Structure formats: C-alpha cells, structure tokens
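Just the one chain here, the form predicted on its own, laid out as structure tokens.
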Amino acid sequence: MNKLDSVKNLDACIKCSACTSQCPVAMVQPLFSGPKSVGPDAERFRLEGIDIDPKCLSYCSNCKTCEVTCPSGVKITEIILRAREKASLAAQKSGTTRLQVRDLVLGRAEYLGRLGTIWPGLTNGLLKVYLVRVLMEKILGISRRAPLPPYQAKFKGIRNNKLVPNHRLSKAVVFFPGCFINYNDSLTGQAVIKVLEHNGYDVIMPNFHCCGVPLQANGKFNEARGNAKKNLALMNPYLQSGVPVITGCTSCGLALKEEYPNLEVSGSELIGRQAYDLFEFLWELQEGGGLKQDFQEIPVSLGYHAPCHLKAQGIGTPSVRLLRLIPGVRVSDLDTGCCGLSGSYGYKQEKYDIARQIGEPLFQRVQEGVRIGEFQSMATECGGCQVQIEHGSGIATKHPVWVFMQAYGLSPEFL
C-alpha cells in the first residue's frame, strides 16, 4: 500500500471504536490502546515522519477481529503490521537482542519443525523437562507455562506430481498442509487427504514451505514475502490449470487469499480466488451436489469454536454446516471470542498472561458445556487454538475433519 492509499483507507475510518470495542488485547491489556488508536489514529503522525513507541505495537496480535468488525472495511491489521515493520528495521540496526533471537527462534516454525521431527520423542521429553523449560524463559524469553505443542513424524503425504496426468487435473488438488500439520499433527494431514481422495479427488502436495505467518508475526517480513514467492512458484502450473488450492490451516488460508496476491509474481493474481478452506470447499461440492454422503451414524456431541482468522476469511463456519448432515452428530457453535494463542503470541513470556486471560471466557465455556452434558468435546480447525483450548480447559479438541473420516468409514490405521 502506497502513501495515497494509506490515506485513502485512513479517511474511511469514522472514529466509531468498535474495532477497539472489540479487541481481545484491549479487553485485558490497558497499556494496549487498541486497533484504533495504535492503527488509523497514529498512521496520520507516522505519514509525517512522528513514529509512536514499537511497544504498545507488539501488544497487537493479528487476530483480525478489528478488520472483521470494522463498518468502513479499513484495513487496520495491515496499517499496524506495516508500522512494525518498519519499527522491526529500525530495531534490527540498534543491535540484536535477547526477544529479537527468540522472535527469529518462533519465527522459523519450518526449521524448528525440521529439527523437531528428527527425533520427536527424544524433542517431547525434554519439552517436558522443567529445567529446560526455565532455561528456555530466561534465554529466550519463551514462557515455561505456554502449551509447546508436541512433535510428530513429519507428515508424509506428498504426493508425486506426475501421479496427476493433464487430463486428470479437473479432478485433482493441491493441498497446503501449514506448518503445523507438516510437524505437529502429520495425522490430521492424512486424514484430509483421504476425505479429499474419497470425494474423487487426487491430492497434489508439492514440498510447500511455511505460508510466512509466523515470519511476519515475529517482525521477518522480507523472509515471510520471500516464503510467499516459493509457494507460489511451486503452486502456479496448478493455478495455471485452475487447479484449487485447499488448505487445513486457517491462518496458511487466509495468508493464500489476502497477503500473497498482494505479490508481484506469477500466480498472484490467481491464488486469492483459487484457495480454499477445506470444509469451504467441502461445502462447495455439497451445494453443487458433488459431496459423497455415505454417512455412517456416530453418536457424537461436540463444542465448535472459530478460529478468528477463519472469521476472518468471511466464510462462516462451513465445517458446523458440514457437520450437521452426518447423522447422529450434535453441534454447539460456542462464539466465546479468541482462544487468545494467536500463533507464537501466547508462547511469549511477556504475553503468555495476556492470552490467557482473553481465552478464559471459551475456556470456562467449554468446561460449563462438558459438564452439563451438552458435548463430550471440542473441534476445530486451528492448530494453534487447538493446543490453547486443550491448556485452558483440559477437554480434548482435534480438527473437525477426524468426524469425516469416522463418518466416512475410513480406517485411520494407514496413518
């Protein structure tokens, strides 16, 4: 965004606050003056050259839900993230500090996943290990209490492209697993891709790198565009052919459709209407009457929560619809706010208080339903919410996606 357009968004700002209203930091953090104040109000100071303190910037979490519930539409998660960036160089050339090697440390999720999944039992234990864990918070800055999530084989779901013949293609897709999925939960990986392969879909998997979420989240933001270039050179034959790109992550899939066609590259100007949620997609075939409902019956009850940068994509929640055709399943769409992870945000020692004091309201929420009976479980598609709900409240929370398997009738013990 260049400087006239950044005006241009900024003027379409009407000062009603409900991006502030809103805010999940600003609800608990009174030294964060919310999206309004740090966002539109302070960009008109920084246009003239008057910069306000990079602090109170790196209390926003890029959950999105001011851009979600602003009325004017201005985009004020990009007017804070571009206003870190540039604090992020300036700091970068006063030297490099303790929290700016613990933000490169969470910022390379992909390499931390490589390392990690070499030997992941021996990495889980001494995660586990509460010695590490405090030398972790004193070097590094990386909360003992936060929920590390534990490793897992890396996922090993890729398929050989020249599987797929041209004449194959209108039947095939790409799929973007995420980092999470790659090194964390390698078997929710190979269930999406055979709930894709059962609905007459082959699944292409090219050797993606990580979407650039985290990079840009921990203030790397030439290497989490220079991510973006990668992917989107592995992924452009396949947005060439109009090949859809699906994605099990929600912040990878809202990385696909708002940041990377902002690229100047091939396939950019392709990927924002050719990405998709996986249960968008599912939903997609279900309206055009492609989706296979050879449901089995589970009787199963479970609490749904959004992950904000799903609510952000402004799709609604296509897996609670998808849900409820499968018989015998009960779903509670819970709407209790932000998990308060936010991806590495809740790990961080300085935050880790902040972001559980913004999820406690879900986490009360899912033990209240837990123990009334009105589910047995929670489901969704976030990783990263999935680590947090399970930390806060102690109830079991996996992707939606395992119920379509069960549904289906498909043996999880390929995995």
Second form
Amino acid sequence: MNKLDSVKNLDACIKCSACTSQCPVAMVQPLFSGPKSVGPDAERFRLEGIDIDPKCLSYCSNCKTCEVTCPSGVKITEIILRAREKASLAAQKSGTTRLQVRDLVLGRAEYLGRLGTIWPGLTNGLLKVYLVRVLMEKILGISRRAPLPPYQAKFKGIRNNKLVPNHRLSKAVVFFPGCFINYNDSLTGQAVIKVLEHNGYDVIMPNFHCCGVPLQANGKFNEARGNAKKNLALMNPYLQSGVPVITGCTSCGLALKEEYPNLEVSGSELIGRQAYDLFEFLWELQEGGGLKQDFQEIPVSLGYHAPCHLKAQGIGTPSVRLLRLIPGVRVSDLDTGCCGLSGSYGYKQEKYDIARQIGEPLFQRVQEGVRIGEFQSMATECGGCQVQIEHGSGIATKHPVWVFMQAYGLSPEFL
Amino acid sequence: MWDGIIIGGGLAGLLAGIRAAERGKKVLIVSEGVGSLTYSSGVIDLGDAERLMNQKSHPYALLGERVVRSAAEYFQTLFPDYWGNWREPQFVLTPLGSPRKAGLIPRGLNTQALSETHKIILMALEGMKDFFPEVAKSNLLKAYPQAEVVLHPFRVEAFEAWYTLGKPITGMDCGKYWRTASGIETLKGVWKSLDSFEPDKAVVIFPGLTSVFSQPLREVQSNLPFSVIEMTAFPPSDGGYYLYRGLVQKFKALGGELLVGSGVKKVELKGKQCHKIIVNSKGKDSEFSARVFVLATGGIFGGGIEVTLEAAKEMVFGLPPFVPSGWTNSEFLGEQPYARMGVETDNQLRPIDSASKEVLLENVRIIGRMLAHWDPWVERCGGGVSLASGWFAGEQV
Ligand SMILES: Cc1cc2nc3c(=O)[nH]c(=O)nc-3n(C[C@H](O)[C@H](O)[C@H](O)COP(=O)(O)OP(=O)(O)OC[C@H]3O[C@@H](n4cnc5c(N)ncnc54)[C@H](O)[C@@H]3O)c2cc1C
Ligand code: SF4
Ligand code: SF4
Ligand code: SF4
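Next, give the form predicted in complex with the partner chain, keeping in mind that what was shown is the form predicted on its own.
Time for the whole complex; same chain goes first.
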C-alpha cells in the first residue's frame, strides 16, 4: 500500500468499534487496546511519524476476525502487520536476544520441521521431557504448557515431482501441503492426494517451501517474501497452464490468495484466482456434477470448528456442505470463536494464557457437545486448531478429509 | 444449488434464515459485516403496531396483523429469554436511568418491580464507561417518586488491570466478565455485601450485567430474595451482541450456512428471475445459485443503499429506491425523511416499480431496513419490521 492508499483505507474507517468488540484478544487481555486503536487510529499518528506503544502491536494474533467484522472493509491487519514490520526493524538493534532466537525458531516451522523429521523419534522424545520444555521456556520463551505437535517422517507425497504430460494437465492439480502436513501430519497429506486422485485428478507436488505465514507472524518479513517468491516460481509453469493450486491448510490458503498476488513476479497475477482450499475445489466439482458420489454410509457425528483463516477467505464452509452429502454423517458447526492458538502465537510464554482464555468457550462447547451426545469427535482443517482443540478439550480432532477417505472406502475408520 | 440465499445477516436476514431452515430448506446467508445488532441494545421495538398497521404503505400495513403477531410470537418461542407481548408495551431503563417504552425485552430488563418498591439500590461499578451514577439517580427519583434511591459504589478485583491502566471499563467488558465462572463467584460476593442494606425490601439496579442467554447467571439471580434489574447501554452493547450470537447459533444448529466478511458484488438475472450471486471472496469470486433470494442489506446504515448528493442507489440488484421528496431535512432533531428511503414492494415483499407497480424481480424478497416507508427512530418499530418481514420471507423460501 502506498501512502495515498493508506490514507484512503483510513478514511474508510467510520470509528464504529465493531472490530474491537469482536477481537478475541481484546476480549481477554486489557493491555491490548484492540484493532481500532492499534490499527486505523494509531496509523494516523504513524503516518505523521509518531509511533505509539509498539509493544501493544505484538498482542495481535493476526486471526483477522476484525477484518471479517468491519463493515467498511478497512484492511486492519495489513495496517497492524506493516506497523509491526516497521517497529521490528527499529527494535532489531535493541531487542533482547532471547526473543529474537524464539522468533527465529517459531518463524521457521520449516527448519524446525526439517530438524524434527530427520529423527522424529528423538525430537518427540525430547519435546515430551519436562526439563527440556522448562529449558525451552527459559532460553527461548516457548511456553512449557503449550501443545507442541509431534513430528512425523517428512511428507513425500506420492507423485513427488513426477511429470504430468501436457495433455493431462486439464485433469491435474498442484498440491501445496504446508508445513503442518509436511512435518507433523504427513498421513493427512496422503489422504488429500488419495481423495483428489479418487476424483480423477493427477496430483503434482513440487518441493515447496513454507508459505511464509509463520515467518511474517514472527517479524521476519523479508524472509516471508523470499519464500513466497520461491514458491511462486515453482508454481508458475502450472499456473500458466491453468492448473489449480490446492491447499489443505487454511492459513497457507489465505496467504496464497491474499499475500502472493501482491508480489511483483510472474505468476502473482494468476495465483489468487487459481488457489483453492481443498473443499472449495471439491465443492466446485460438485456444483459442476464432477464430484464422485460413491459414498458409503458411515455413522459419524462431528463437531466442526471453522478456522479463522478459512473465515477470512470468504468462501463459507465448503467442508461442512460436502460432509452433509455423505449418508450417515451429522455435523454441528460450533461457531464458538477462535481456538486461540493462531499459528505460533499460543506457543509464546507470555501469550499462552491469553490463547488458553480465548479458546476456553470453544473447549467448553466441545466438551459439552460430547457430554450430551451431540457429536463424538471434532473436525477442522487447520492443523494448529486441531492441536489446540485436543489440548484444550481432550477431544480427538482431525482434518475433515479423513471422513471422505472413509466414505470413499479408502481408509477403514475416521476415528 | 440452495433453496434460498439471503443477502445480509442482520436481524431481518438471520430471522428469515432461521425460519426457512426450520422449514427444512437449504439456506445460505452471505453478509459483508455483522449487522447493526451489536449497536442496538438487544431490545426489540415493535412500535404502536395498531396504528402503524393502518398507516399507508408502512411495512406493517403491507404484511397485516397476522404476520406482525406471528413474527413476534415466533421470536419468543425461539428465545424464551424474551419477555413481552406484541400489543402491550414494556418499559426498560435507558443508559441514563429513565424508563422508556419497548416491545420484546430480555427478562432481566423488565422494570415492573420498580413501580412497586420504596427502595432502589443503584449499583455503580467504579470506572465504568458511559455510566453516570448521579444522572441515573436523579432520573430514577423523577420516574419513581415513591422510592428512595441508594447509590452503591463498588470495586472489583478482576478489573484491577483496568484501574492501573486508567482504562475505562466498557459495558461489553463488564457483561462478559459477569458471565464467566469467576464473574459469577464474584457476583455472589457482591450480593452478600448488600446484606446491611436490607435488600429484601429493595429492588437492585445493576448496570453492566447482561443475563440474557446465560443459564448460570439466571439461576444465581432466581435464588435471590430481591429482584435485580439490568439497564440498556450505549452502543456497541452486550445485549445486542448476545442476541446476534443467539440468532447465529440457532441458524447454524438448523443446518444453515453463514458466510460473513464478504459482500455480494453482482447478481445474474434471467428476465425477472435472479439465479446466481457473485461473492467477493479472497483471490477470486465465488458463485452461489438458489431458487429464491432475500435482500436484507440494511438500508443506508447497513450499506445496502448508497447515497450521494445526486442520487440513491440499491447496491446489489440495482433496484430504484423510493426517495422521499426533500429528503435532506435541515432540522437536526426533527423527522428525517431520508429514513423512509428504501425499496418499494408488493404485499409479497417483491420489489416493484414505483410508478407502474409492476413486479421487477419475481423470486426476490426485500426485508428489514431495505423496505421503504418506515422510520425506526420516529415510529420505534426497528426490530418489529425486521422480525415481521424476516419471518414472512422465511415462510416464502
Ligand atoms: C445504532 C442502532 C441502534 C438500534 N437500536 C434499536 C433498538 O434499540 N431497538 C430496535 O428495535 N431496533 C433498533 N435498531 C434498529 C434495528 O436494529 C434494525 O431495524 C434492524 O436491525 C435492521 O436490521 P437489518 O437486518 O435490516 O439490517 P442490518 O442489521 O443493518 O444488517 C444488514 C447486513 O447486510 C450486510 N450487507 C450490506 N451490503 C451487503 C452486500 N452487498 N452483500 C452482503 N451483505 C451486505 C451488512 O454488512 C449487514 O450485516 C437500531 C439500529 C441501529 C443502527
Ligand atoms: S487480527 Fe485478531 S487479534 Fe489482531 S486485532 Fe484483529 S481481531 Fe484482534
Ligand atoms: S470496524 Fe472498521 S470501520 Fe469500524 S472502527 Fe473498526 S476499522 Fe473502523
Ligand atoms: S489456529 Fe485455528 S482458530 Fe486458531 S487462529 Fe489458526 S485458524 Fe484461528
């Protein structure tokens, strides 16, 4: 955004406070003055060169609830992120090393992931040791109570880098798995591929890098843009041939749709239009009559949590629509706010309690639903949400693709 | 393909969605924002229904008594927490402490007990934003001259962070706190601290408390030897927020899908039928088709009508809004004719051409603030028109 656009964006704000009244962090943390105040209000001062309380900025978890709420379309989180970038540049000289190392660790899900997946057994073992977690908290500021997901062998895909002949590109998709599937949940990655293949698609999976979201969230703005450019270069040949890019993670999906189009490299003009959430893609097949409907009846009742970054995509909840097509499946869309984790936010020592408080209504709703027999387990697309909901409520939470695996007869059981 | 798509998820759109979903229809609501309920107090104003039903072109007159009554009754079966009767006005306290007329109200706001008591205890949480204890006290003395009013200032530990920061505690902060488990425990302590006031002979007024849709809070209150009366608040307000949440949860529990955050930017028409809407999603547009469409985009305030110096424009279908003559009234506090701006319809709520009365779109219904010929501020029927038109549209999907 240039300065003129910024001012226009600010002028759109009608000062209604709707954003602040819905911000999950402002609801539980009085030290955070809320999106209106740190966003459009403070921006006026920042444009004049006056920075007010940059510390306050770091409370924002970038869940985007404020933007979804704003009646005037103010790009609140963009304002906050840019201000953070500026503040972090200024602070880099003065910041404490401990937190800088943490930003490095949490921001690089990819490097941490690679480390973890080289020897998953050892890493997982270490992460379970209380003393290790205490040390991590002391040295890195990563909360000892936060639910760090265990690592699995790295996801390799099925047709990793296998070339799809040109004449078959019309029935091909590129799969962008994202770090969570890559390093913590490769089985779900396989499941996504199987479901797409079952529907007659060839799945292409170049060796992508992390989408950049965690880097951005931890103040590494240039690195985030660097990753995005590398990924776009890998996608570009396919984008040019009109091949859709499918994501299984809602935060990667949002980045591909919202951030990647702003890069000034080839392919950026196409990625917004050609990026799909997995279920958004399957729903489009369904509307066009192309979705395989050979579902077996399965008696499953699920609670569903819509990840914040799915809501921010403005496509509704296509997974719920599709799940309801499967005979025997019952879904309750809980709509009980944010889980609180917001990527790496809830891992931070000083944010763990905030994250926990934000998620509390959701956890209670989940436990209540299971207690009264409304549903048996939980489904949600975001890997972070899955980990946080299980941590907070003790109820098993999986990616909805597993229901399709079972209904298509590709895997025996959802639970 | 949906049975019905509702454009705009405010009070009118959500009620239409709930009614249609309850009738077994597949319904999608697409809404740019969360609507005006969070600015409202959660009180549903029905206005003087008998008179308005006879006022030419008023939505009540279009829809008739059966619809107005059924809608109000339907709302109460959905939300038994709401008290009142469509013909009998109730009284609630304004944020300044004066009683005002209302239609359907959350039970906690019911002021009946105030007319019968000789002692009112006015709770005044320290540091509360937009609450003026002395003003409220003097207004209460005026309205209830038979009673003495005792002001009871108190402080709550949970708000220490606010006190330290010098940050005012908003009504929403308070409301949320009292609904938490620790808030309820604190509240019990607050009730205990009243013992020396002989509260069993008094009525307690508690600004910042919102018990609507909170089972635990209502339980605590029903065990008290005195009645507790809540107050409405300045926007944005808790009461409206919880009503919004309540409506959304009902709608979803009935299988409805709600897409908030992206607006409808275009529609596709075939003759006098709409068959598709185009939604402004991130990255690309999404298309959704349905048999019936309901326009509930909230008038000027909701963004459904855009007004420039030259003209007024309906933003989704491009329908010609009815524009009252001399619509910019210079009198600041007088009646504002622009309030009556909106889309004119037949008695099935289908949009019509003002001059020829010809139906413009056969499978589109107009509801809530989008309708022409009513003024929520003068006629005090904002909630009522939204309920009646929303319920009717929900029956038609
Ligand atoms: C400040 C205020 C206080 C009020 N207080 C009271 C009260 O105390 N009692 C009472 O009875 N009534 C009150 N009302 C009136 C009452 O709330 C309204 O009559 C009623 O809520 C109007 O509802 P609606 O659904 O028509 O519109 P809204 O609630 O305005 O909802 C319209 C929705 O449509 C969305 N929208 C707009 N354009 C598009 C688009 N292109 N695509 C998709 N979505 C779109 C908007 O984002 C919004 O969510 C108050 C109103 C306001 C503004
Ligand atoms: S992005 Fe989320 S946490 Fe940040 S200001 Fe907006 S609503 Fe609050
Ligand atoms: S919701 Fe939008 S318009 Fe309202 S205060 Fe926040 S940024 Fe401004
Ligand atoms: S982890 Fe899930 S609910 Fe939590 S912020 Fe991410 S997307 Fe939102």
